[in-house]
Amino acid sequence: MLYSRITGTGHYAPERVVTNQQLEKSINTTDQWIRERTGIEQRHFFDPEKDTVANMGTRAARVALERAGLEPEEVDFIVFATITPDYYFPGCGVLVQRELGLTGIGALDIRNQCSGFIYALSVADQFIKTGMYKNVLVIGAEIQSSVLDMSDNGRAMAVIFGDGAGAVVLQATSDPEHRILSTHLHAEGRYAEELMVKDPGGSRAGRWITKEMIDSGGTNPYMNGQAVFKQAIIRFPEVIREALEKNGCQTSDLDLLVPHQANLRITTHVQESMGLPEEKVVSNIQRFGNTTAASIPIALSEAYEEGRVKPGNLICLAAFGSGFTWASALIKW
């Protein structure tokens, strides 16, 4: 039998920190109010001259490669999960290829928003099971400071999100006690007008964009916030009872839960519903804000850098977002 195993994790965040305080200076807004609602107290915005969506994955992606022992060249395969990629197209999956200097091997783009990377992930779990690939790199990379509203229209939005980028390297294995023991992923798309960003219009607008589109804010994100955090709740705990379950596994045997990082009153709400202690769910938005396909690596990876990832853990990624999807991958280290 053929598994998947994670040998290496890596993360990149750009190096300009902006904390409450800063937009407390442009947004009619408070450090109080954030805390309160977010948990942020601070997040990363790219520097123009710098970072692209692109760029900043393959940062992460050699810091993953390095700690599973893989060369680049040593790679079959890359899934790429953002919703904000460089170019409309092509996907940034091609343009981390060029940078690690690879020619030849396929490139796949994932947009599922803040499940993106499980999604990425169990894309990824099927192709090693299968025998197609060996060794495949995932990301999860996002620029998402330059689409926000920093206005005091939008900013219910503008607070959360920041920027950065996280890896994993998944190599193919025959061990059936460190590996990838199942993911699952979730949809429901009759919530889909509940967080999206409308236009560009695409094909269904007849022209791609409009001044007209800009003026009406539809190329800003919306979002529900009331029906996002309600279905959140639920969906959280749900997906990651089935992960359990479907493994003959009760929460008490969990060694560690990372958790999209979408808002800490939601990872606080899914900790206390499932009787997880705080030392076994990781969080750490309030240092990088909600940064949509990116948090879940990244929280791993610094998970793993704090010697809370060890060989032998129970570990469950779990995800809620834009769709809605969720999503949720039970891993022994």
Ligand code: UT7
The other form holds:
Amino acid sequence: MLYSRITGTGHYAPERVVTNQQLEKSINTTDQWIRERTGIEQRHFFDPEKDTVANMGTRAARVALERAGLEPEEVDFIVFATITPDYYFPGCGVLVQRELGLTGIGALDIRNQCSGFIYALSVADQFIKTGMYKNVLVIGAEIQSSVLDMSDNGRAMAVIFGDGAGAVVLQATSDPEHRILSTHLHAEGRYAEELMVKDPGGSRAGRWITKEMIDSGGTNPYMNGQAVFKQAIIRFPEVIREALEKNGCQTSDLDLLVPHQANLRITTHVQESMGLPEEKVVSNIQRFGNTTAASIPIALSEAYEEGRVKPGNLICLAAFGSGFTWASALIKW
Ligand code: UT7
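Having seen the form predicted alone, the form predicted in complex with oxa(dethia)-CoA (UT7):
Next comes the full complex, and the chain you just saw is listed first.
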């Protein structure tokens, strides 16, 4: 039997740190509001002179490759999850391929928002299990600070989101004791408009982009925060339990939960409702904010660096976000 195994993790955070106090100076918000409602204390914002989504993803990928003991030339496929690509097309996967000096290998972009990394991991897992690829780079990266509406109108989202990149190396293995056990992907398109960037409109609007779209704020992200919150606290436990049940495991078997970092209140709610001790749940939203497709690989890479990820551990990744989409992956590390 062929399985896939994560053999390396890595992440990259842009140098510029923006604290809540700094945001207070330009937006009608307070450090207290942001901390109480989200848990966030600071986030990283990109440097336009230096950072792009693709090059941040490449930096994270290089760390993951080094930890996996793999040369870039040994990678045979790239899957890149982002909602903030360098270009509308082509995707970031081909740009990473170019930056790594590779030619010919396939590169795929995934657009599944906060669930993007787990969708990407699942795609890579299926390719490895069928024998199609052996060494796959899976990357999640975002630059959201350039998309956010930093005026008072956009304050509910402007204070939450941040920039960053994370990556894993997924390799083929025949060892059933150290592998991805299963992945679980879900979506509910009737909620598509609850968290979205509406414009540019393209096929829907008849024109790609118009002045009216910009003037009406259609190019700014929109979120019905409470609707997202209510669904998130249902779907997170549901999809984690689905993964555990599929593999005959109990919640108490879990060594580590690495949830998408959406809001510390969501994570705490999930942790408490599932009866998990706090130390078994990774939270770094305090320092990163919500980095959408990058949040899980960044959190996983940090947990690895902190020695919280050990061989044989049962680890669950879980995400919920725009679409709505939600997903989980259960891993025997
Ligand atoms: O990544 C996956 C997708 N995203 C999520 O999972 C996020 C889910 N949602 C949330 O995390 C929360 O809904 C938010 C953090 C976005 C908002 O928290 P909330 O407790 O739902 O606040 P709210 O939207 O109900 O707003 C409460 C008040 C409002 O004022 P009034 O109407 O009570 O006077 C807002 O105008 O807070 C106000 N407000 C702010 N005040 C200061 C909204 N944003 C801010 C702000 N600073 N940045």
